[in-house]
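The chain below stands alone and is given as structure tokens, in the form predicted on its own.
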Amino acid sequence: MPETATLCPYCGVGCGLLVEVREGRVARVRGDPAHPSSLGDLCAKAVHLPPTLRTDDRLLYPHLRTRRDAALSRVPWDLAIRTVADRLGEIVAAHGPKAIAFYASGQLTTEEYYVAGKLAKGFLRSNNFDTNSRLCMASAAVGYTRTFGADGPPCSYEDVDAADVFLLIGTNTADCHPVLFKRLRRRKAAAPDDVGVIVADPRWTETADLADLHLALRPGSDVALLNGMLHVLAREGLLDRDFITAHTTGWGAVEREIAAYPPERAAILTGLSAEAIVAAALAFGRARRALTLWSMGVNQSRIGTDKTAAILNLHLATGQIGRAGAGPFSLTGQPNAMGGRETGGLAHLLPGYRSIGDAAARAVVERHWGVEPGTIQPEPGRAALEIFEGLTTGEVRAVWILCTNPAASLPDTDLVERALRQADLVIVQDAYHPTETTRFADVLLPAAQWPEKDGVMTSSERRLTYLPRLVPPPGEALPDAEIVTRVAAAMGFKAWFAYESAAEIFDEFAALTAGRPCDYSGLSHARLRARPVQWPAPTPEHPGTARLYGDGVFPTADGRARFVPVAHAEPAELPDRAFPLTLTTGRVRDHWHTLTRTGQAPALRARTPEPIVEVNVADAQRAGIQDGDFVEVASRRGKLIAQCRVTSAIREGVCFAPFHWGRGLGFYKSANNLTLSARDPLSRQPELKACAVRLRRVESP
């Protein structure tokens, strides 16, 4: 049977797939050997995509609720669109544009991101447009911008094949980015004596099992570790002084800051030995080509932006950037979180990595959209958690949720549920129902999902891949972009949203990237059908760019990267007598986000049917818990009940639970019953990796 090339809709690795369709349905998925991001490899989640598409809980038709205590009822599309348009218009008229908010997803295509942001910021005049990428990569994005002058990972996956030292910090790559991890493992296996791997993680995972040096640091102590390593490198004369002088500013402030982090003090702050910190520093400093990989363990912190700065400081100080096999490389969590950042899909951004606070940037976008000068508001909108906090206070009255499940994925689930109950209007656009979020909907809009629509996504390595439509959507489901443009037309904006195809949307957006750091004005659907391309690609003839900053020039006012001095700070909530352990959350290999898709795959569900709680042996003994017992994990906000895995593979004083299970699958299965809403002051990303909890054994359910 013929196969069609496309992209995997799961993590940010951006694996290429070959899909076989039979009788209008996806029958088989395998890796695409021609796709440069994955070279034919793929993980179990992709293999088991077919059974997730036509399921009993697919949302097939629009639904409305006539009043909050009434049931949802099926309605025609015209009525659903008219209702959304009228209700949004009424709320804006009564309370102003700031009373409405959009909460979208890194699983939308670039075109869908763009039209939704255009409607919100350019026509409804609300900058309250944020996405679940705020839970994912916001700290890395702000960190790149603060240091380099622009967002965007400078590296490529091919750098994995060239690096001789890897520092993995805040990433369980084996579970969260398995295809990239396999590439790293192949690199290590090909030259085991010449390639070193350092893994900093409170848990011993499959990722840590590859390490030559595992640093089981205390949760939240990443800055202390990185500053301690940089202290050692400065002391041992392993800095690239020529690079610092020629290509950076601000080294003196960092040098003064790291003077306070000798390995002995860094050891106290991290819970590691001074010898281990020195060993990590020397391995990194003596590397010819050092590559740092990081993800949510760094980003999801109240100082996530500072942790990113500490990583970037390490690379700038050693000149480990802009060369094959060398650089700081954040691993995006979602398939198009990068594309969302490029389209301006966060509350402080406009398309092309423009800042909403920049008057000249607003003017450019207003001209491109054909709206009056001054239409786009100058103040950043509400970030993810602030949207829901605004719903509880009445400052936000309506929220339109696209392709995400915040009632399961956001921290402090009680707050999110209270917000959705108190909202005047909740619009939810999804492919599945019921979910933890759709049950709060006043309007329910059925969306097409992969592979029922076409569009473009950008992976962690800045590579754009075209996703063709392979099968028709079931029932009356529509692509997200078409739903948004129908609402825009019903609100009187049809002339500005009269697109005939996703390709037209892409061309309009790509033109806005011209001359920007993320320039892909030389790309089009037609070109991307032939092969994926990495930005920047400013002309149709440009081959794409494997890595950034090879010339040592950065997109700052003076062309130099900026060192940023950062200090260690403890997590927002520390253990105490009442709550003596620190809980950290994360993913498992077989599942994705809140299980709306992977929960439909029988093989994946069978392999990982329930959440577990990992507890250190010593902590279990103190609590009278044995392996296999059911335990109640309680924080100041709620409880989780799950089976316990007693292990020495997690640091004493720390326990771990996966976040995939929401309350819809069992009220006490949700790890976000426990998490807190503290967040980074710059990136506004929540601290999902550390909260104080206590354990007790319970009778088996």
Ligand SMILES: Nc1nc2c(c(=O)[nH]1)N[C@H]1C(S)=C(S)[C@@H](COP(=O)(O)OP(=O)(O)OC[C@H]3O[C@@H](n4cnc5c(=O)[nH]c(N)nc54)[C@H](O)[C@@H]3O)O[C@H]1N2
Contents of the next structure:
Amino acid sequence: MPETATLCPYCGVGCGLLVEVREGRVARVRGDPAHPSSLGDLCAKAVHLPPTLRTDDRLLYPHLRTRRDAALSRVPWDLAIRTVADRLGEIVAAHGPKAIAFYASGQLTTEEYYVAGKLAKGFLRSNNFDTNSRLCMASAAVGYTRTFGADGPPCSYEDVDAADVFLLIGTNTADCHPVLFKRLRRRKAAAPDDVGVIVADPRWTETADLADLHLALRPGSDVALLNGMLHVLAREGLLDRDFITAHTTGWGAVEREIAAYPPERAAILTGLSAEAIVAAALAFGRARRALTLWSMGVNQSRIGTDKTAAILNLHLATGQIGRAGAGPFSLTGQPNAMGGRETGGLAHLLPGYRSIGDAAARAVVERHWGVEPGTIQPEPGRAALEIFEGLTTGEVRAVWILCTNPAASLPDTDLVERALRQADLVIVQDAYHPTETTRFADVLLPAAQWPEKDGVMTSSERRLTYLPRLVPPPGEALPDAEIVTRVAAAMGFKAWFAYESAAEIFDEFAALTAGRPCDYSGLSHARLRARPVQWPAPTPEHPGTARLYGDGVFPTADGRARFVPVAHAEPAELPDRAFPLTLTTGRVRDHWHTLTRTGQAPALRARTPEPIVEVNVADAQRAGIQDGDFVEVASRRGKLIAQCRVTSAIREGVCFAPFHWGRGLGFYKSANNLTLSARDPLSRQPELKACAVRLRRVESP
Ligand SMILES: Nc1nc2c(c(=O)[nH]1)N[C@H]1C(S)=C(S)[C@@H](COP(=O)(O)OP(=O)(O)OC[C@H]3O[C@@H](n4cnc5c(=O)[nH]c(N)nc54)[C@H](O)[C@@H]3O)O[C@H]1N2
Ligand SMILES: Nc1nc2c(c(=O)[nH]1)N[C@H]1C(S)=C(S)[C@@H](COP(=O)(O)OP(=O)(O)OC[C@H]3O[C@@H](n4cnc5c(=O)[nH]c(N)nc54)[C@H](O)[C@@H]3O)O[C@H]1N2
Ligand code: SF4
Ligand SMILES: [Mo]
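Could I have the structure of this protein in the form predicted together with this ligand, to go alongside the form predicted on its own above?
So here's everything in the complex, that chain up top.
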């Protein structure tokens, strides 16, 4: 049977897949040996894609309800589009553009992001366009920009083959970026004595299993660890003074800050031993090529941007950047969170890594879009949670949700549900129904999903892959971009949204990246069909770029990277007598996010059918809990009931729950019943990795 090459729709590793289609359906998926990111490898989630695609709960037709308490009823597309256009228009006329908001996703294609952002910011004049990447990558993106002058992970997966010391901090790579982890494991196996692996995570995970040194730090204490490591490096003369002098500014302020983090003090703040911190520092400092990988344990924190800065400081101070095997490498979670950043898919950005606050940038984009000067508003819009908070106060009246399930994935579900109930207009564009969020829709729009539409996505290593349309969408489902352009046309903007294909949208956007750090004006669908390419790729002949900053020049005004001094700070909600433990949340190997897809793959569901709460042995003993008991985990906001695993693999005082189960699968299975809306003031990313809870044994529900 013929197979077609495409990209995996799940994680940001961005593996190439070969897909076999039979009778209009995806029959089989295997790894694509020709894809440069994955070299033929793939993981179980991808193998088990076929049964998740054409399920009974696919949303096939547009639906409307006229009143909140009425049932949704099927309507023709024209009526659904007309309704969205008219009601958005009415709300803008009555309350102004800031009363409407878009909440989109790192799982949209680059073309979809671009047209939706263009409609919101350029035509409806609302910068309230944010995405679930705010929960995911915002701290890394803001951190890179603050230190390097621009966003963009500087490394490549091939750096894994060259590094001799790995610092894996706040990342469970084995479960969440499996194909990249397998590459790391091969590197370690090939030279076990020459390759060192340090894992910093309050839990022992499959990732930690590979570590020579596992640092089970207190949740939130990463800055203390990293500053402590830098303190030791300075003391031991393991800094790269030449690199600091030639390529950076601001070292003096960092040197003063880290003076306050001798290993003995860092040990108190992190709950680690001083010896372990010294050992980690010496291993890092003696590395020929050091690679740091990080993800949500760093980003989802009220000091996520500062944690990122502390990582970047470590690499700048040791000159561990811009060479094969060396660099700070944030791993993106979703398949196209990177494309979202490139297209300006956050409330403070415009396409091409431009900032909304920059008047010259606004002028360039206005010209490109063919709108009047001054059309794009100068103030950043609302970030993810702020959209929902705005709905509760009435400052936001309408929200259009595309390709994300916030009633399951945002923190503090009570708040999110209240927001959706109070909204004047909730538009939800999803591939499945019901989800926790579609239940609140006034207008429900059926989206085509992978691989029912074509487009481009960018992976963690800045690589763009073209995804062809392989099967027709079921029912009347339409590609997200087409839904958006139909609404744009119905609102009177047809001339600006008259695209015939995703390729045309791509070309319009790619031209806007010319001269920018993420320049891929040399790329097109035609070129990407032949081979995936890493940006920057500024001309059609340019081969793409494996590594950024190899010349030591950074995209700041003076070409130098900026050291940023950062201090330890505790999580927003600390344990106390009433809520004596810290809950951290995250993922399991077999499931993807809110389970609309992996929850329907029999093999994956069989391996991980229910959420399991991890509890430390000592904490369990104190609470009279035994392995396998059902426990109630309660925070100030709500509760979760699940079976528990009593284990010494998690730090005492900390417990863990996966967030995959939303209320739709059982009210008390949802970890986001418990989480809180505290966030990083710079990146506005919520602190999903720490809140105070108490435990109680309950009878099996
Ligand atoms: N199987 C699977 N893979 C996925 C996904 C999925 O849903 N399922 N989702 C994708 C997405 S969107 C993302 S964002 C990535 C996320 O990938 P990861 O970031 O690897 O996943 P998480 O489980 O959210 O968190 C990682 C680890 O952070 C640890 N941690 C918690 N608090 C702290 C802390 O304060 N400091 C440190 N150092 N560590 C801490 C947790 O114990 C956890 O093991 O995964 C992607 N890949
Ligand atoms: N407690 C806690 N909460 C978390 C996290 C955590 O670690 N802990 N992690 C956060 C992170 S990093 C992330 S990325 C988010 C993820 O959270 P969500 O984005 O809410 O999770 P998904 O289940 O991936 O939601 C995607 C939705 O889009 C639908 N869909 C799939 N394909 C398409 C398509 O092509 N078009 C359209 N229109 N719809 C489609 C799916 O059916 C699904 O309903 O969760 C965040 N929430
Ligand atoms: S590692 Fe990520 S991109 Fe690769 S096959 Fe698995 S889920 Fe897909
Ligand atoms: Mo994510």
